[in-house]
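Quick heads-up: it's one chain on its own, the form predicted on its own, in structure tokens.
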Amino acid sequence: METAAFCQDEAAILQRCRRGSREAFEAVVNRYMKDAYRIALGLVGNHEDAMELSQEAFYRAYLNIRLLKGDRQFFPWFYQILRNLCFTHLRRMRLRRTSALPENEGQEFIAAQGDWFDPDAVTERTELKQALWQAMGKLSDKHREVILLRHFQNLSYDQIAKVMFCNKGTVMSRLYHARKQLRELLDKEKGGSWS
């Protein structure tokens, strides 16, 4: 099902979901499963956990779909379920160990076309990727979340405000502070060479 067609028919599909249609809910899952996985991966930093948490979020959404009011869109409602599961998972992990988030698997950074196979460029990309994800792991949950939604999911400020149930000013403020903290962490790691 195409994204544009899905968006036009979302209200009807969600109505069928509320009446218990598994096929309709499967269409919802197919539409949002990649986004759910990417968000979970960005929040928890581990492929297996991201898969499990995104699947659990869909399962909980399916069990509670009747609670979604007819005038609301699915994704902002679903995002809260996924977000809460991820943050609960992170709290449990922090209690078990105090180390930083594991290195992210499966995240792709696209380099300039000409230097893809250059050994120095490959090494530099790998180091940058590791430093970035280590720094992301040190951000607070709310700062990591806003960076993820803006820079990895490419959501607008308005879209972020909608899924986080806050105003646009709050999003802008959090993003400003998150970027500042991320830059400071990267600068500290590389002795000021990230500026």
Second form
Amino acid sequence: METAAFCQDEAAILQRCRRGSREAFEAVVNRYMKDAYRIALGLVGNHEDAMELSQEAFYRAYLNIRLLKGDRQFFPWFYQILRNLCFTHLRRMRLRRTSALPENEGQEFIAAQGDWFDPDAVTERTELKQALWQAMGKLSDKHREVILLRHFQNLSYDQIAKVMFCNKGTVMSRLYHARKQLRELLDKEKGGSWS
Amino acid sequence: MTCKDYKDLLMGYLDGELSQEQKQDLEKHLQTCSDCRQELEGFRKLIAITDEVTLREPEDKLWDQYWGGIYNRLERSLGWMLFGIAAIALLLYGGFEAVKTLVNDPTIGFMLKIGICALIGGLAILFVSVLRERLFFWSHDRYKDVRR
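For comparison with the form predicted on its own, produce the structure of the form predicted in complex with the partner chain.
The complete assembly is shown below, putting the previous chain first.
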């Protein structure tokens, strides 16, 4: 997540951002845009929304950059903005879809809510990988988040605990429940043949 | 410790995140518990598959345009802010001038003056009310309270 040179200069660059320098903020964006996009993609499941939400998160971060204390790193703080935006977006989407359905179809919708995970977001589309990606879309937001940070961002438990503001034990517990649910969803989809 | 207590540790074991002591403790339990051993293997396979899934990267030209998308938002927010301030100032000035002209015009009847003044006063109250509501929501914006 960090490159050594940027990490050393980050405090100075952020200081310039606080004074309103757009050039400095552009450097921050260039450093973190791919991470931000990948996280948003993992949380909302499609390219267009991920691009839009990650850009919106940077925009809001710039407007509030003075709230980031001098000794803090940018990314854990920015991550909170991004995840809140993504979760709000998902809540709105669920609400829109649920309210558009007849009353008795609500349960079927909940079961199929991973459908908005775009199959094209995954490279090398094998049946199993595709099933796993769709199963990720059916996880709860918090479970999807922990899987994303561990597998797609390759963060250690300590790093995950830092960005999720919890302790290492909670990370382990959440990962257990998330992976258990993933296995159950895959079993349901593939009839247990995948393992 | 029961099997339930060891479940979470299975994750740390597979991800190489346990302390030496926790690792030895879990390995000792695994030697005697076939359920946990079976679960461990199931999770091992899941992790192997999940690690193989990679997300598609957007084309390079989209990264070149990325900052532009943010810059446009910043520029537009400044534009809207200036537009809003100017519109409020002009509305206040126009309203004041209109009331002043109306009150000093001897050709307009008293009742009409009262009616027009009440209309302008009502609009002003509605405007202030909406503005106050917006300011309240802005000050309670969740992103202002983001932990840092």
